[in-house]
Amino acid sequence: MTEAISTTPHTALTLPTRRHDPLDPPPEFDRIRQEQPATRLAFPDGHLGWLFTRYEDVRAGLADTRLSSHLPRRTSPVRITPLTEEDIEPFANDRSLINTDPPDHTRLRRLLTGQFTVRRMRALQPRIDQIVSDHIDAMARGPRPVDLVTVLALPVPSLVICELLGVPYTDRADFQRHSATLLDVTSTREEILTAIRSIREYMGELVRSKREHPTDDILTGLVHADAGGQPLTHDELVAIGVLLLIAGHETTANMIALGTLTLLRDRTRWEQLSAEPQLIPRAVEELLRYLSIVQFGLVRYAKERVELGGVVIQPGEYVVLHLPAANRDPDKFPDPHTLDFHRTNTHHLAFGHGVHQCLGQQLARVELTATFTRLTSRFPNLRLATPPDHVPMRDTMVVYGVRELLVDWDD
């Protein structure tokens, strides 16, 4: 075993966030990964933690249950206005998959795993195909140029997750607005707390409705589920419902829009997929690796002493496992800054790893494959309607993407 090293406080860096190219992580990560892949990190609230950028270290950290997802204080490597203990006290009983550890996490995930099996997601294929086709038909009939975000990228996963959960799609404007507030690192404390209260109250009313009037959907199934003799509490149901609703539309929506920008910026990519649709499933995997839209990494808390990447993490310290940097590690992915649809290594970390690996990853794959298949087939000459460097990006959002993507095509 190599001897663990430490870094003195004065050498701590702040998390790089400024991109030179909108499709690439900040270039500093290449240097950090090469020179000191495990390094001291200064958090905005003043305390020190650790940043890991190498694929093997990030993967190992995600699999290590000594690095907890249950954070004693809600902290972020980039959020300017973190919440205080008093702020989060009313939500202290919120227990969803992303902020619990085994055995509580095991109990909750077991209930949900059966709802998101590969078989069930594939069974949804016809319905997802129909939703995508309906929105593309409407897009073709509408005025041009068109914003792909508002007519396709956001509506498709929003409608899919609403139908799965049993959430009225007519309520999408409210939950999309609250989601955006919670994922924006520049949101004020008041904006964050208002969004949390509003979306929890909304989900709480929905849970009560499902209890009194069951319907055929995932939320109803969870309300009436028996978790090993222990039904889910109201707070657990609310927390899980909010998580599934936000994650179920935000991530896929941004992958659709950002993936389309990536393909249209180099039109040979779009033309390649139009001509060879059999490549699309592999292209989806490569886009997931290449774009890694959870742009600031995942935060963990050391419950005990942990050695990782040649350093010692002390109990109580926070670590950031940086997914975009790991997915561009040349030791794992040769020529990592090249988008290669024939890449054979698809073991990326875009969906995380370990017990917290994204539960909805198969659903996301089905949605992305269906969308890019029909979009490239229907509009083989789709093009950007604005210069690529004029596309507004979601630079301050935890889930990276584009705010608007104007496109046009020839009839």
Given for the second form:
Amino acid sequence: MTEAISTTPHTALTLPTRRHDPLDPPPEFDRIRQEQPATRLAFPDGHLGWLFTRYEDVRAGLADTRLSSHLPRRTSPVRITPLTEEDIEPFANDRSLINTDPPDHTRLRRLLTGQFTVRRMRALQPRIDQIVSDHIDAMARGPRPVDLVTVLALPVPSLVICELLGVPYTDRADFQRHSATLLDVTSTREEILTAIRSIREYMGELVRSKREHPTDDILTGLVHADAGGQPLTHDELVAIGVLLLIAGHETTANMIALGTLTLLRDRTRWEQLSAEPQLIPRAVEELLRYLSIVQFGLVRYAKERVELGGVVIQPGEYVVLHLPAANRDPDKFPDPHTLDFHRTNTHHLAFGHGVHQCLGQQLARVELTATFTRLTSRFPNLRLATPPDHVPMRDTMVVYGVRELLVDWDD
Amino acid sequence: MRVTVDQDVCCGSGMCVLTAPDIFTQRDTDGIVELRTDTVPPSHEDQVREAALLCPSGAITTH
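Target state, the form predicted in complex with its partner chain; input state, the form predicted alone:
Full complex below, order starting with the chain above.
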């Protein structure tokens, strides 16, 4: 809080990452958004780029395809473990949805959008309800206090994405571990390289087996897909498979556990949803806004000169579009630091914006609504089994959340 | 009110179908937007404006 923020235009900030309250973004963002909404940002690798924190600017930046998702360097606004050119070389050409621009991006994304339509996701609802119920029943029968992450938050979305993709759920221990390593900015070079190699090898084997033994799942569909007359290469299949597997479980898992902490820390929230389950879909949108778990924002690379938020971004400059700061912008969301399930404005940027907006967002909505509905109705008196400030947080993870959430209840 | 969609820029997020299901639908094959009708009844105008605002790729235009 005492950290001084210069208002000199030539002074670059470093990205604030230290939270005072585990459920709020670092408090500096309120001052930055007000005083320096478009500001120079010093990246840890020495690059001088930009930070945008206002809702309108972040939204406009995400919609602007001149701000590329194909980053020439592994530049990050938070300190990450450097990798050498040699380290990166084996997977430097991995192309997936997350690191390509139109028209390549369009070609890849359109192979998948048909699998994630609102209609398809609703059709999955009975199966998702079943998975949630099974895990909640097992939780009720098991020992307590219990870690909600282990018994519910991680298994539910992991099992759902495994079934959708066609990944054997029995292999989860390995891919969950690799995925955690890749999302942790403190992982060592050796840990990162081992995790990338292992998860790529694993997915490569799976792709080969789907080619020989087709099954009814997304991965098989992709193997046999005809992307505008041009089938996906083996490396493209592996990169897309890895992306869907990681993004498919880490994000929802953390929203379930962090959302539960949020609702239990102020128990009137939990009681409100137990009593009025019809509020849950709106509560899900508000939790997405309030928690904005992609905690360091999104990085883009200016391919050409772009004017944004009153400044000029030069070609070659990197830009951070800060989702948590934008989603707490009082100009867009009145009283932004209050969790309000009756908020009518749901235009949050938790899933991003523009052509890269989260492909799995409709799946996430169904999973989150099903989980909070069943959890609040089955355990109306669920409570934290540790003081809230003792809950270990994922401060170093690209996707924020809790590492463990011990909960208890009365029968 | 009339509404048009640009299928070339649509990225299949499904936000329009979530917001105004009587007006928008998604092609089963690739999730791209299709209109159920291009004439918006007055009762649905707010929904359609909201869908246009929410659309991540700017594929929806109201007239």
